[in-house]
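So this first bit is one chain, no partners, the form predicted alone, shown in structure tokens.
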Amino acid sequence: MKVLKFGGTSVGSAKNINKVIDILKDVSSGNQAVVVVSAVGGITDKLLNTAQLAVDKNQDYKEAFKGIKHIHLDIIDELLDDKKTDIVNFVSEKLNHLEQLLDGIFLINEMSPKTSDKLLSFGELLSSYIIAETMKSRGYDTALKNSQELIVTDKNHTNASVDFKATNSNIVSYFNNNTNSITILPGFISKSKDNEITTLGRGGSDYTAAIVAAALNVDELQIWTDVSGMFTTNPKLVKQAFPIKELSYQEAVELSHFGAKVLYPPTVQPVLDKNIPIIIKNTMAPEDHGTSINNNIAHGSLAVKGISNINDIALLTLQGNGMVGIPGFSKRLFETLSQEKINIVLITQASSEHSICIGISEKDAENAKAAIDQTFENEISLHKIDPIIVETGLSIIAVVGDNMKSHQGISGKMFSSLGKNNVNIRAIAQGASERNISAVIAERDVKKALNTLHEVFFEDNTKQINLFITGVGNVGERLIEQIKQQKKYLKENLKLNVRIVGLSNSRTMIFDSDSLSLKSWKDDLAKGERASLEGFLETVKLLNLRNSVFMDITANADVAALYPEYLKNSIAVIACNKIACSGDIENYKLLKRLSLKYNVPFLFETNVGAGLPVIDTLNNLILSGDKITSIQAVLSGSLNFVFNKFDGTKSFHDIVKQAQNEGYTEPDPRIDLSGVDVARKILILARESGTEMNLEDINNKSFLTKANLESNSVDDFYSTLISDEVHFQKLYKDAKSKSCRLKYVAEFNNGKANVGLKEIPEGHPFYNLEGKDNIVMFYTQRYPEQPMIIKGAGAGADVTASGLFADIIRIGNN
């Protein structure tokens, strides 16, 4: 014999009831089956809402009742083509009784727990009758038995306790004399010894099924619902969640207690005592394996089986020096809450005995505070303890698994991954069994926490990186294309799932927490909301995604000014923009401190050398204990391009114009030709080497004329280049006469830095530097004579994008 329970969604429509009947046809073949059914999906809540309208003297309760009536009659109409008159009449009569009860509630303006039980019992009584009669009409050997005649309870209305001795006797007696293949029972409902209607609490249909299964000592208990088992975590919040194949009874209890709604916690106990397996199946997909709950768990199963949460938690803290070494505080605290019928969800106490923290339902917080403050009124007045501290807006997350105790580092993994994602832990509780590690966090962080922990414990070490990109010009566009091309490779080979979830240009911005389309992003961005730097930051914070990374691919000082806010919220920053790292030294140091304080990366590799690993190499040298003595470099791909092309056959004006047209200079070429950009780059390298200096400390000897430097616009600048062509030709001819080539060089030595145009002789490493290439020579204590040289393309959208991509990989591997 098997016992099957079908939840509200499973019997929520004629279509679903037909699926239930198909399942029963297969299950009952050659075997007896007991079928426990819930009320039609949503009806229990509708009954409560309708009754509340009546209590509030709101005449709309009549319309609400009509809605309940139509739901049931419509289901009958769809299930039964003919021979339904008697069924409709019976259901209508029951509904008339329900209406009369609601009218009574309206008149007396009150609904007691006793009346509530009577009201809610209509849901299961109606659904079980409709299903039983439908099956009979289709020729199934079916009987309907009212659970109220079997399950005996006390008078604790809305959550009655079962008298198992009387109940088991009733169940065994009835089924010993029952020969029907299928017996339908309404779940949730029962009666007291005094024959008063009672209920077993929300989720009580599961409990009904477990009580019957244990009394009859059946082969298995099947719980049929609208999901394919108990999931590793809430699939509504974590898309990667998947059904757990097998759980122990204890693991199932822990998960169900901490918010896994598939199973009502008391369900487990009756079948646990009899070692009866529980199988959770999906009515909509009966072929799915589902979850098996039993004591015969396969050897070597996962250490962590599931991650769950409870929302709407309040944390109460009782603390004070007067508690230390004084027995009885805990007893008085818990007695006070017990007298107020307030359930404690979590307890933690410091070993110093200075404080006790308890987690309770947020709805009980106000009552709990008043009661506790009254209990400890004397101690509070004498300042031995503080008035109770109440924190709301919290949730509890729990990591559950029987095998956690035999695996070191589970709690370390849990808390380090949460910490990296700025999820603050308010309290921690862990039992000696190590089956459950619970933590209290802000409710706003639940989604991020669950996704973070699920990634760590279940997703084959795949790490999700969520990118928010500001600036989608040439470089940004190339970066998006590179991510699109490499997305699959990164996931398969580096276990990195890189997603772009926010984009902004100077006009519009778009977001999608499930990842923006990398095919239609341009069209989507064109239709986006109006861009705002503060608005972009606030949305990144509001989405609160794990492993969030802000990428600045602009040259905007206002964007750079927001880096501290991103870092303070544990959002990594990747900066192509040089302004932050070459601005005031105090701001540079602040960003470094924030990066360390909040354990969040601040990377800016592309500030120097575009895609070349200049800063990374420099940092590795220093981290390994080496010391930089001097740096010599050609750091401007645009200036190198200009002076490589400038050979006396074309005007300097035309060469600069060509460099701008080919994208090697900024839209305003004065930024490149003035040497300020190179000065910023050598400043960044000097700072990364450990020297504190500002931009004004760098000697910048410009090769431009006074007219060039004082030009009022880009057009004016180009005009001065034409006027001063003789000056530039002379620079070229002087270098050529000495068999030298012109290179714009940056130098750092003995704490001082300078940039300027130099005549480079043949044989020097800079002499044959072609095109837009950069070169950096690091002289260190380990490389005193032959420097470490990094050389390659130092400008261009593709190589700069690849440098940004490398920073993303660095964060992913962090």
Ligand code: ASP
Given for the second form:
Amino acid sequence: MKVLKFGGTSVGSAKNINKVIDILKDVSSGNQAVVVVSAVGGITDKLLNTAQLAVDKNQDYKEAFKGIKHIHLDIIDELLDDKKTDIVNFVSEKLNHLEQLLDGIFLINEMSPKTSDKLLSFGELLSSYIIAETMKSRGYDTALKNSQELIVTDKNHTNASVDFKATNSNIVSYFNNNTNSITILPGFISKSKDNEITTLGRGGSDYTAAIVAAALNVDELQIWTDVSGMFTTNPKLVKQAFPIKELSYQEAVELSHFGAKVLYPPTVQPVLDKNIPIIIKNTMAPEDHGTSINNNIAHGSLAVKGISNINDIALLTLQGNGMVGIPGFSKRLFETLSQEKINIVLITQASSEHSICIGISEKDAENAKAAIDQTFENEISLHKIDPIIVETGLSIIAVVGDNMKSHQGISGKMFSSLGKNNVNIRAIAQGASERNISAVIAERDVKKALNTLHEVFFEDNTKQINLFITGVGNVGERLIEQIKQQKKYLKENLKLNVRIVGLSNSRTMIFDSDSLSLKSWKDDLAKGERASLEGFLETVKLLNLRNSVFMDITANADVAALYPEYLKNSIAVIACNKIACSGDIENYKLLKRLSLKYNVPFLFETNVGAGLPVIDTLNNLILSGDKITSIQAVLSGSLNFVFNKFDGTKSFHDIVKQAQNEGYTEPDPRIDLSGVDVARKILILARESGTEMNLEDINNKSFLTKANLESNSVDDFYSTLISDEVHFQKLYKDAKSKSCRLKYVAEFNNGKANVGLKEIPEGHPFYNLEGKDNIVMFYTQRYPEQPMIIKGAGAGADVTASGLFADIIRIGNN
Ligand code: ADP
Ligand code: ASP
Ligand code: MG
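Having seen the form predicted alone, could you give me the form predicted together with ligand ASP?
All chains and molecules follow, beginning with the one already shown.
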């Protein structure tokens, strides 16, 4: 014999009820089956909402009732072809009773727990009747038994406790005399000893099935629902969640107690006592394996089996210096809550006894506060303890697994990954069995926390990186292209899932927490909402995704001004923009401090040498204990391009123009030609080497003329280049006459830095530097004579994008 329970969705439409009947066809052939059914999906909530309208004296309850009526009549209409008049009449009469009850509630505008139970019982009574009659009409040997005649409870309406002695004896004697191959029972509903209707708590049909299964000592309890088993975590919140094949009873108890709604928590106990396995299956996909809950699960299974969450939690904190040693303190506290019928979900107590934290359902918080403050009125007035502190808007997340105790470091992994993602933990509890570690966090962080933990414990170390990119000009576009090309490779080889979630240019911005399309992003962005820097920041915060990274691919000071806000929210920053690192030293130091404090990367490799690993190399030298003594470098791809082309055949003006047209200069070429850009770069290298300096401290001997420097627009600048051509020709000829080449050099030496145009003799490492290349020579304690040299293309959209890409990978490997 088997007991099968079908939940609300499983009996939520005629189509699904037909699926249920198909499943029963197989199970019951040659076997007896007891079938427990929920109300039609959503009906219990609808009944409650309709009654609430009536309580509120809102006439709309009549329309709401009609909705409930039609759901049932439509199902009958679709399930039964003919001979249905009797059934429709019976159901209509039941619905009339329901309507009268609702009218009564409207009249007295009040609904007691007792009335609520009476009201809700209609849901299961109707669904079980309709299903039983359908099966009978299709020729199945079916009986309908009202479980109120079997399950006896106390009078605790809406959440009654079962009298197992009376209940078991009722069930056994009924089934001893029953030969039907299928018996349908309504779930959830029961009766007290004095024949009042009671219910077993929301989700209680699972429990009904377990009670019957245990009383009859059946072979198996099957829970048929709308998902393919108990998932590693709530599948509605974590896309990567997957069904757990096997669980022990204790693991199932912990997961359901901490919010895995697929199984009503009290369900396990009755069948555990009899060692009856529970199988959770999907009515919509019966071929799926589902989850088996039993006592003989394979050894060596995963340490963490599942992660669950309960929302709407309030945390009560009772504290005070006089608490230590107050006799019977905890007893009085717990008794108070028990008298108020308030269920405690979690308890933590500091070993100093100075404070105790209790997690309860948010709806009970007000009651609990009043009752506890009253119990300790005396101690509070004597200032031995403080009035109770209530925090709301919280959730509990729990990591569960039988084998957690034999694996070290689970809690370390749990809390460090949450910490890295800025999930603040209000309280922690670990069961003595070490089967469960739970933490109280803000409800708004639940989705991020579950996704983070799921990734850490179940996703084979795959890490999701969520990018928010501001600035999609040449470099940004190349970066997106590179991500598109490499996405699959990164996932397979580095276990990095790099997703672009937000994009903005100066006009519009778009977001998609499920990742933007890398194919149609341009069209999508054009249709996006109006761009705003604050709006962008707010959305990044609101989406609250794990491993969020803000990328600044602009040259805009306002964008750079927001880095502190990103870092403070544990959002990593990758800056292509040099303004922050070369601006005021205090701001640079602040960013470094925030990055450390919030344990979140602030990277800017592309600020110097585009894609060349200049800063990374410098950092590694320093981290390994080396000291920088001097840096010699050619850091401007644009200036190098200009002076390499400038060989007396073309005018200086034309060459600068060409450099700009080919994308090798900043939008304003004066920033390159004045040496400011190079000065910023050597400043950043000096700072990264540990020297505190500002841009003004850098000696910049310009090779430009006064007229060039004083030009007040880009066009004006270009005309002064034409009028001063002789000056540039002279620079070239002077160098040539000494067999030298012109290079724009940056130097850092003994805490001082300078930039300027130099005549470089043959044989010097800079002499043959080609095209737009950069070269950096680090002289250090370990490299005193032969410097460490980094050389290669130092400008261009593609290499800059790959430098940004390298920063993304650094974050991924962090
Ligand atoms: P039924 O009406 O069949 O009793 P429920 O709605 O009570 O179904 O329970 C199934 C739902 O539980 C799923 O649709 C899913 O949204 C939710 N759920 C929450 N946590 C989990 C989990 N860990 N595994 C599976 N389902 C879960
Ligand atoms: N119909 C009840 C509810 O929605 C019981 C159940 O479905 O398990 O809570
Ligand atoms: Mg349920």
